[in-house]
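The chain that follows stands alone, in the form predicted alone, written as C-alpha cells.
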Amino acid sequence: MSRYKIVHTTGFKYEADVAASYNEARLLPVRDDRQIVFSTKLDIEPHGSSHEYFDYFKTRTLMFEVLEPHRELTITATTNVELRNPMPETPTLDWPSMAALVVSSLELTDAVAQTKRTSPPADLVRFAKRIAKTNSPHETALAVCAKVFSDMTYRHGVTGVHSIATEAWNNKIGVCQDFAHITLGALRAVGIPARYVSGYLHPSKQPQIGETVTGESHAWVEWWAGKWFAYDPTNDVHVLERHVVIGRARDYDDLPPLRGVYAGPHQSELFVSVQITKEG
C-alpha cells in the first residue's frame, strides 16, 4: 500500500477584468476498492456558487461559476489517498465470449465505440488484427501497449490538447494524452473495450516518504477482459500503487481538468502546478 497527498493548483489568469465565468472542474480523485480516499478539498479564488455531481461516465465534478469581476481564477485540489495494489490475475475470456458480452452492455458497447481522438492509423490496426489472430484479448492489449511504448517518443510540445491519435503515431512523437488515445484506437479497432484514465502519476519509480516532487496530469488506459485491467502505455508499466485515479470516459476531451467560459474580450492564460508528497 501507498498513501500519497496531491496538491494539484490550476486556474486562468486573465488579459484584464472579466465580469464573470463559468467552469466544470475534474479533480476529484476516484474511491473504489483499490483507491481509499481518506480526504479531499477543492478551494476555488474568487469564492462562487458550486455544485458538485457525479458525470455519465461517473466522474465527480465540480460546477461553479463566479459572478463578480476578477483578473484570476485560482484552484486549489487538496487530496489524501491509499493505494492498494491489485490481486494478480491471468484472463481466460476468450474473443467470442467478449463479443457476445459486449453487445448485452451499455458500459461496454460505450467503450468499444471509436471517437475522433481515437480513430486510428490504419498500420497499427493491421498489427493488432495479426496479433489477435493467435492471441487472447488480454494478450492482444498487452501486445499493442508494448508497441505503442516501443515506436513513440514522449516529448513535451509537439502535440496539444486537441491532437489526435492518427497525427501523433505518424509523427510517431507525443504525450501521455497521445500514447492512450492511440492504444485505445487500436483496442477498439479489434473488439476490446477500452476507456481513457486521467489521474497522477508519480515520477519516481521508488518514491521516498515524506519527500514532495513536482507532479502532473497523467493518462492511462484500461481495457475489459471479463473485468477491467488498467495500463500504463506511455512507461510499459502496469498500473499499482504510483497511479492516482481522477475519472475514467472515452477519451480526453470528457475528462479535462479544467474547462470554462467566461464574460469578456480579453485573452486568458491556463497555468498548472502538481505537488505529489508520498506519506506512507
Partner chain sequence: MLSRIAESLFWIGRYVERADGTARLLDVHLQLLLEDPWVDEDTACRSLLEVIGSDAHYPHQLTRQELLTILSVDRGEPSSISASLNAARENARRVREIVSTELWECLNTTRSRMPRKVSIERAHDFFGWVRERTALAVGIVESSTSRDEAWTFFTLGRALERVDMTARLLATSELTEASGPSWTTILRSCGAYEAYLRTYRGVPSATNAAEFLLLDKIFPRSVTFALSRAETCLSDLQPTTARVGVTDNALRQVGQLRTNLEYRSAPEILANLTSEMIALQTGVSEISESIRSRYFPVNVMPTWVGEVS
Second form
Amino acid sequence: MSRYKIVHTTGFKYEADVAASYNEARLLPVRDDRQIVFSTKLDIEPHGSSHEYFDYFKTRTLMFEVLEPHRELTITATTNVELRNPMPETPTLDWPSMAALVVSSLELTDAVAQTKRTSPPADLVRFAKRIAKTNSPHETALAVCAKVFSDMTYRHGVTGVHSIATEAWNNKIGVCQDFAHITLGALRAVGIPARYVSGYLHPSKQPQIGETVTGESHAWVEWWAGKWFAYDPTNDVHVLERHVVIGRARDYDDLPPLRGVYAGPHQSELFVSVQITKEG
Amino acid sequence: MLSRIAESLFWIGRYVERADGTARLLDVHLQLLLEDPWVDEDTACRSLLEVIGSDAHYPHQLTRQELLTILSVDRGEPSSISASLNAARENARRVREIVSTELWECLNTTRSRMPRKVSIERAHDFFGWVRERTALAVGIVESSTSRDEAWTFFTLGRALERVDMTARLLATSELTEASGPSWTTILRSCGAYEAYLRTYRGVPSATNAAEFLLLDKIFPRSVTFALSRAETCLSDLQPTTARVGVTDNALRQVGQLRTNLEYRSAPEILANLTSEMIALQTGVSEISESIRSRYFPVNVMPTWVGEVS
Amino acid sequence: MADLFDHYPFAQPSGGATPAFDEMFSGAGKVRPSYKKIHETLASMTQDELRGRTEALADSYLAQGVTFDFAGEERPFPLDAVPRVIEKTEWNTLEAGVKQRVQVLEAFLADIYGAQNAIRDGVIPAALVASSAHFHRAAHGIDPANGVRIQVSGIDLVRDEAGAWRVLEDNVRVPSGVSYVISNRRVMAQTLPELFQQMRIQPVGEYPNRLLAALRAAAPSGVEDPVVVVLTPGVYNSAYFEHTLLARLMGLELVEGRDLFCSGGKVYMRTTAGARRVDVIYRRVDDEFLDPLAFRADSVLGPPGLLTAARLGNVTLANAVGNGVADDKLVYTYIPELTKYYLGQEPIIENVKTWRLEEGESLQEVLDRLDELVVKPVDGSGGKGLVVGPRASKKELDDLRKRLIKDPRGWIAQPVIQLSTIPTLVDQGLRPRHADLRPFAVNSGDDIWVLPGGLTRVALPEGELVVNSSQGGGSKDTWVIGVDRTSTKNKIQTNSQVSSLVAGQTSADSGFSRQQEQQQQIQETKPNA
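Form predicted alone already given; the form predicted in complex with the partner chain follows:
Full complex below, order starting with the chain above.
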C-alpha cells in the first residue's frame, strides 16, 4: 500500500489577450478497487465556471470556460491517492474463447480496433504473429512488451505529442506514449484487446517518504484475455506500487490531460509540471 | 431580438435609403453639372465621386457616361446604387425569417432586374425606377410591419442614412454656382420643390432652400426631421425612467446634432455649408458606431483555435 | 392539341430487365384508378398550356427564393407539374411502416448510447457500431429529456418493378426537403386549381405545428415555456431556404453559431436586450460542426460548450447528437432483425436486398458482379458517392473495385432496382421518369406523426435512377387522396355578403375586386398558405 500526493500544473500562455477559452481537463485519477482517491482539488486561473462528468471511457473530465480576456490559463490539480496492490491475476483465456467474446462487447471491440496512432509496423506484427502461434494471448502480450522494451530507446524531444507508432518504431526512439502506442498496435494486430492507460509514475524505484520529486505524465497498456492485465512496456515492469491511473481508452487522443479551443488568432504555448510526493 | 438580425435590419434601412438618395443625387447632378457647357467634365465627375464618398482611384479622364456607370450599376463600386441594393438584399437574405415575404421578394426582384448598363439618355428613367423600387420597399415595411424592434431598427437606419444623404446633397450645391436654378433642381430631386413652394411661396433662394432642407420640422426629408425620428427610435429601443439626462450614447449624440442645427440660423450654417455638412456626416458615423457597440456588440465570427497538451 | 401523352412508352424495357412499374399506367392507355382525374385533366391540355403553367410556377419560386445553387447560380427548385398520387389505403400502410421504422431506430439509438443490449445479445456485431463514423462517443451521457432522439426523420422509400414499396435508406441526422413539400403544395394549388377542387388531398400545412410541438415537448424538464430556436449553418447552406421557412412558420428565432454562446453550462443567444437563455435547439448543423470543443476545433457554426450544456440537461439538441450511427447503411441491413428484437414485429416495409461486403464470400460475389449492382458508401446520403454498375465506365468500376477491397466496411451493394416511373414533363412531352419518396416523420414522444405524402424526387434524364437535385433531379407534389374522415371545415365558402361590403372606387370596379377577393379566399382555406 502506497500513498501519493500529486500536483499537476498545466496550461497555456498566449501571445496576446484571448477573449474566451473552453477546455477539458483529464487530470483526476479514477476511483476503483486498486486506487482510493482521498481528495482532489482543481484550481483554474483565471476563475471560470466548470462542470465535471465521466466521459465515454469513464475518465473523470472537467469542462471549464474562461470568458474574460486572459493571457495565461493555468489549471492545477492536486490529488491524494492510495494504491492497493493485489498481485494481478494472470489472464488465462485461449485465442478462440477470447475472439468469441470480443464480437459481442463494444468495450473489447474498441480495444482491438487500430487507430491512426496505433497502426502497427509490419515487422512487429510478423513478430507478434509468430509468437502467437505457439503461445497464449497473455504470453504473447508479455513477449511483445519485452520486444518493444528491448528494441526501443527511451528519449525525450524526438517525438511530439502527435507522433504515431510506426514513426517512432522506425526511428526506434520515443517516449512512454510511443511505447504504449506501438505495443497496442502489435497486440491488436493479433486480436488481443488492449487499451491505452494514462497516469503518473513515481520516477524513483525506491521512493522516499515525504520527498517531493518532479515527475511527469506516464502511459502504459492493459490487455484483456478474460480479465484486464496492466503492464508498463516503457520500463518492462508490472504495474504495481508506483503507477497512478487517470484513465483508459483507445489511444492518447481519447484522454489528453488538457484539450480545448480559444478565440484566436494568437499563438498558444503549453506548459506542464508534475510534482509527486510519496506520503505513506 | 438577435443582435445579428437587428444589425441587418438597420443596414437594410440604410442601404435602401442610400440607393434612393444616390439616385436622386445623381439625377440632379448629371443634369446640373454635366449639361453645363463650361464645366470641366473630369473635375465635375471627381467632385461628385468625392461627395458620394467613393474612395476608388480612376487614373484616366472621367466622362459623364463613366460616372453614371460607376455610381449606378458597377457592383464593384461600394457607393453605387447597384451595390447598395445588392447589400440590402444580402442583408435581407440573412434575416429571411424576419423580413416579410413581400419585402424579400421586392428586394430580390429589384436586384435581379438591376440592369448591367445604363446610358445617359436612359439615366433619368433608371433613377426613376430606383426611386420606385426603394419607395416600394419602404412602403411595404410601413404598411405591413408591426411597430416592434424590427421596424425600429429599420427606421433608425433609414433616418440616419437620410441625414447623411441630405447632407451630401446639400454639400453638392457648392459644386456649382449657388444660384436659384440649382436650388430648384436640388429641391426637385428631394421631391421637396412643391412642399417648399407651399411653405415659402416664392422663388427658391439659397438661404430658404437650405433652411427648408436642414431645419424644417415637418418635411420628412429635412435633416432635423430625420434626426428627430432617429431620436424617437432610439428612445423606443430603450425606454427609460431615469430622472437625470440621457444615458445612451447614441441618443445623446443624436440630440446634440439636432439641437446644434435647430438653434442656429440658416445663414450662419449656410456661410460654411461644406464643412457643416461634413460635420453632420461625421456625426452620423459616430452615432452609427455607438449603436453598433450598444446593440450589435462585437459579433464578429470567432475563430476557434484548438489546443491540446 | 392534346398531345401530352403522344408517344408515351408504356412499358419501358430498360436493359432487358423487368420494366419499371409505372404509377399512372398499368398498360398501354390503361390508367390506374388513382390517377384517373389527373390523366383526364392533362389529356385535355396542350403541351403549351402545361408548359405555360410550369413556367409560372418556376417564376413564382424564383421570386420567393425557393431555389438551389447550381454552379454558383440560383435556379428555381425544379417542381414538375404532374403530381404523384397515393391512395389513402396504401398510404395507411406506408405511414404504419414509417412509424415502425422510427420506433426501431429510436430503440436502437437508446440502446447503443445506453445499455448496448443488442450487441451483447449478438443481434448486431459490436464492430459494426464501433467502426461507424457517426457513433459519437462524445455524445455519451447526453440523455434526451423526453427520451426522443429523432424528432425529425426522412425515411426514403422506393417502389420496385412489382410496385412493392421498400425502404432505400434512413435519414435521422438532419434530413432536409420538407420545405419543398410545403412550398410545392402552395404553388401546385395555383398551377392545377381544377384538380384541387376535385380531389380530396390530405393537407401538409400541419407540419410546422407538429414540429414545434415536438420541439417544445423535448425541452429540459422543469422548463414550462421553452425558448426554442432553429440553428442554421448560415445563408450559404444549400438548405438555408428551408431553415428560414421553418423558423418563420414556427415563429422561432433562426440563429447562427455566432449568435449563441455557452456560459455556466447553459446556452444563450445574443440579443439587443442582452443574453437570453435558450432551451431547445432545432439544429440543422451537422454533428461535426456543432461544438468546436467536442468535435472540429475550427468550426464556426456552433458554440463551444454546447455538448456540455446538453449533457447537463440544460439544453435539448434536436435531433440528438450521434444519430448517424442509426442511418449507417450497414446498420440498415440489420433493421429487419432489430425490428424483431426491439418490437417483436415483422417489418411492415421491407428493405432492398443488400450485400455486406465484410461477410463471407459476399465481397467476391459483389466484385464479380460489379457491373450489374449499385454500390453505395455507408455514410453518404442523397446519392452521394453512389455508383450504378450498368451505367459506370470500365475505369470507374476498376477504381471502385480497388476501393471496395481496401475498405469493405465503407460500402454496401444492392441490386439495380428499376424505380417506379411517373409521367413527367420533359422536352418531348410527358415521359416516364424514375422517382423515390421521402416521407417525413415527427416524433413528439407521445406520438410519431407522418406528414401525409412527402417529397417525391424524380430523375429527369431518361433512364436515370439516381434522384438528386444536384444531378438534374426534379420534384413532384405528392398527394395522399381519398380522405377517410368526414370534415366540412375545409370547405370553401364564398361569402357574397362580404364582397358586397367592399367599397369600390367606381361601380365598374367591383367585379374585379370580387374576383381578387375570392382568389384570396381559396388561398386562405389552404393550410398556412
